[in-house]
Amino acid sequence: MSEQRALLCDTAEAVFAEAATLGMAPVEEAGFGQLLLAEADGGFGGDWGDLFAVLRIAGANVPSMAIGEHIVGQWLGGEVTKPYGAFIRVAQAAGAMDAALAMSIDYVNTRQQFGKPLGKFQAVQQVLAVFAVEAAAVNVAGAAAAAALDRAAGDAETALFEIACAKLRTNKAIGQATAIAHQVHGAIGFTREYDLHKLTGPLLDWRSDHGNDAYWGNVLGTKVAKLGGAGLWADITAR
């Protein structure tokens, strides 16, 4: 991570901690809406990798806030379209899934059953390993979509293949990850007093935000069908 992105992430951590209690005002005052705007236009001059890093932090700390729509909407100068919205949800999901995984690991290492922590049982370790793989897949898919947007200078239509793949892979991961998170927490994971629902609730909602599986499956299937068998391999290996 570059020094500039590290500073940006440190700022995001502090600002989103305030936003958790004060709402969008700290985000607007910190100027996150100018993240993608060029420096010549008075913005931060950040790239899509920077936005992905910031939204991962937002997903982990303030998952219910529309920070991505605020930043991308300022850059577009208008409404956030489905491809950009899908990228936002993938980035938020990457952060929220990492946070839910951390909560799950901490819980099983603390909760005692039959005289030892739950995390010592092989069956629990196995499902958490699956959870970690799903979270890693979302992070990689989101980073690939961000890199595609950077190569395309922010043109979502040019980066549509990576965005569609990332959204579909994220939707698949969310179902498995949220089920495992609640499984290892037991009944406490369903209570309002415990914070797990603040992550898993938005995660489940995000699967249908900015296009559900049917929508993105159609987008990706149409692209693949146009490429054909030989064309698909050549296109993928050229990326």
Second form
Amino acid sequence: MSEQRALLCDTAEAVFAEAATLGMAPVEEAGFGQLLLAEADGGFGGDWGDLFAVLRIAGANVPSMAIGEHIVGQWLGGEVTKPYGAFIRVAQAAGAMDAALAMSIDYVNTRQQFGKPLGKFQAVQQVLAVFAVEAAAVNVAGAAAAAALDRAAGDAETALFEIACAKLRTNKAIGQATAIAHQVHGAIGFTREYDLHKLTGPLLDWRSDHGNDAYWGNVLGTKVAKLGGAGLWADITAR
Amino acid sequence: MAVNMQQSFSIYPFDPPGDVAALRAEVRAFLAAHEPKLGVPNCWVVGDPEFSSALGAAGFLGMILPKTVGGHERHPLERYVVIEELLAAGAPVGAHWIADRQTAPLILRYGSEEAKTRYLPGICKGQLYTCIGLSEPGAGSDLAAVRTTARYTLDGWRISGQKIWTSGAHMSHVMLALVRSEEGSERNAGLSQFLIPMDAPGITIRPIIDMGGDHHFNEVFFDDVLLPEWAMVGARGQGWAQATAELALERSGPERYLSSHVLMTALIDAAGPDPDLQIKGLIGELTAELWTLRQMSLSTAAKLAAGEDPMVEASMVKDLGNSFEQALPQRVQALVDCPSTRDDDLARLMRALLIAAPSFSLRGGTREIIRGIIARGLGLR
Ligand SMILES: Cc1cc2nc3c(=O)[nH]c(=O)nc-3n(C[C@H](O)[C@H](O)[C@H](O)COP(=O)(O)OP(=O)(O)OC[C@H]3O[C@@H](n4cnc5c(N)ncnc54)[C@H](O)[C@@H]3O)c2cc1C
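The form predicted together with the partner chain, contrasted with the form predicted alone above:
Complete assembly follows, chain above in first position.
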């Protein structure tokens, strides 16, 4: 992680914490809208890996806020199209899933039943391991899609294969991970009072946003069918 | 919502030195010249000594070993590129697989000079094969329960006991075994690793036929087998730490998600350039999972190459890869009409993998044990 990115992430943590109560204003004031714009144009000159890192933090702290649309919209100079939107949701989901995982681990380490913390029960450990693997998959997929966008100088059509893969994989992970998060939390996680739904609610919504499984499955399946069996491996390794 | 935003799995760039595209092209040219042998399902357990020798002659084995023992001093990530290509093509790499993947690096790191000069050149040539002697009838998941003993005598070490489920023991020249070298020791203390020549007097190998009807693994009995002192690998009593390091190598490779890639290839070919929506959807979803697994595996390989110890990441790759490979033939079966009378490539590969798949989450540590390692990484144990 570059020094610039570390700094950016620290700022994002602080700004998005404020945004949780004050809305978009602090985000706009901090200039996040200029993240992708070139330094020559008065922007921050950030790359797509930087954007991924920032949107992860947004996904964990202010999941429902349209920060990605704000940033990418400024760079595009218009509405975000499906591929960009899908990338934004993947990045947000990476953060929201890690946050929900952290909450879940925290909870099972604290909540006692049968005379010990829930986290000491093997059944609970095993499902949280599955959760961690799914969260890891989303994080890797998002980072790899960002790298593809960087290689393509931000052209989503060139990076469409990676974006489609990342969105499909994320949608799959969300299904499993949100179910596990709620299961290990028991009834308390099903309440309005407790914060878990602030992560799992948006996560579930994001599966529909900017193309659901059927949409991206069709896009990717069409591409791969044309490549042919051997062509798929040749294509993946040439990227 | 104050949360720890540590990424659960941060991706590392995969940056092998040298010309990767040229290396891939070299491997693909080699494979093209061995065409009829390719397309094998579950290919890293299928052995073909002729193929292994040819790979060795082409310089694709012992890639990370020193030239002094016949190796090629290439970067670990260059080796990674080569094995990816072999697995994706379904090459019969089973004969040399264990020797090249884990025994050779272990001998290089911990073995005696005698062991290095005696065994490493043959491994690099693809002509010397090894097997792993960990499991015993009373020691499966609970590996620290091994009972096979090594007694230190005036003549050397004397090995007695039994190993089980030993893959390829019948075609291996040497076993790397974990045995109890301190009398009366318990659990993971007092264990050492030994290199045991499979033709030594006192060894009996009995085949165990698997449910697919294949002879792949074996029982191996040791009746007072005499070994020279140099057969011990590493320091006496350090066997546990060494064996665990070996397992990290065993769990992180692309074989955890690519050993069934030929079924994916067959599915896409059978579907043709414009399949119906459902098939397109399945191909899309499988591609997304394959691609993600590859990113995870590459990233883990990069960490290993950088000298880190990505035990938890390697376990994640194995767990997810096992699940992907196990689901693959079932998902194909659910969507493609393959009655048991159908006998083209797709149907044949699907059936073979339906039968082989249960073993994927057993070998190299079961799913439950692997998830226990991940849970420990999460701070739950
Ligand atoms: C195809 C194949 C090849 C193999 N090759 C080799 C080889 O070359 N060399 C070698 O040494 N071994 C080899 N093995 C053996 C393999 O390592 C063992 O099968 C594995 O470690 C599990 O041991 P077990 O079969 O005795 O099962 P057990 O340990 O009896 O376990 C049975 C079930 O109980 C579960 N279980 C056990 N303990 C726990 C626990 N504490 N918590 C939760 N669940 C638990 C397991 O996960 C498993 O599902 C091979 C196995 C297979 C299938």
